[in-house]
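Just the one chain here, laid out as structure tokens, in the form predicted alone.
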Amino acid sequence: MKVLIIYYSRSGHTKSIADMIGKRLGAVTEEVVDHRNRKGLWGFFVSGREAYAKKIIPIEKLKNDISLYDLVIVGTPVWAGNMSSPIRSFLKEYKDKIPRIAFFTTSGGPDTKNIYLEIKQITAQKPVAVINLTNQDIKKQSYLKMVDNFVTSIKENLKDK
């Protein structure tokens, strides 16, 4: 099983996140890349509005072909309750490309099932496996676990097929 994960970081967590999945699968990681300055306060509201409006925005072409992969597992930040930018024009442009699909947030709050509907409207597929890590999670160290579950389901999954 040849597993991408391909994440956007704003602050830091979304890669760490990818980075232990990553290590878990065996897999191949790579940064959506924008060329946007998103540091600071504006930063985090420049993000905020494009996400609420849904924007697609210029992204840099990636270095991996998805078309190589079995799986790709996609993760983003939870901004203004939406994905972020630069994970909703990866998913626009390359939507044709992705064989399977698994799907991680990180974010300040519980409720992400629009984001997974709106992965599903996109992409035209079901996710083999989604997670959500808040920051409470993570405070708590509970996402340890969770990640782990996550890694389990998404092999589980994936050894049927």
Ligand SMILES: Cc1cc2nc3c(=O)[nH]c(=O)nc-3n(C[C@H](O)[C@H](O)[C@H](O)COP(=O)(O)O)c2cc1C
Second form
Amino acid sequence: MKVLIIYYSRSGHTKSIADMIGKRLGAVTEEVVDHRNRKGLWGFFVSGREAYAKKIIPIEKLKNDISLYDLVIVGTPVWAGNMSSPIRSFLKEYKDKIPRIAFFTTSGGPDTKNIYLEIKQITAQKPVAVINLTNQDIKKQSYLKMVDNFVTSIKENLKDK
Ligand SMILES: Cc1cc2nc3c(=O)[nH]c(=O)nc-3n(C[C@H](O)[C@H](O)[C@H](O)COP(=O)(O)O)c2cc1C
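Having seen the form predicted alone, can you show the form predicted together with the ligand?
Zooming out: every chain and molecule, the one shown earlier first.
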């Protein structure tokens, strides 16, 4: 099973989860690169506004060829109740090349329902597995077990691939 993890991370939470899942699955990870300065209060504001407006922004072409993988795991922080704008842009651009999808989010709070619905709409796929890790989960050790369950569920779903 060849797995590619595509993620965006402004402050490092989503990246650390992507790296952890990557190690457990022996997967390749790649961060979506955009050209916005998202630092500081202004960066926070710009990011929240883009996500809320469901904006598509320019992103760099991926280094990896998605069509060579069995599964793409997509990771995003929650911004203003939505997925991050770089990840929305990635999904819109590459949706037809994604063979199977799994999804993880990191957030301040627990409400990620809208994001999962939108991913299903954009990709026209039911994700193999989804998980949300709140900043509280990440602070506590409980997130390790949650990541393990996510990885196990992916392995179970794709064991004949
Ligand atoms: C612009 C912005 C908007 C956010 N909006 C939400 C939100 O609506 N709901 C929520 O639970 N967390 C929200 N957060 C918190 C992030 O989702 C959370 O801290 C996440 O783990 C950050 O991931 P990162 O470190 O990979 O960038 C927001 C953070 C930013 C920067």
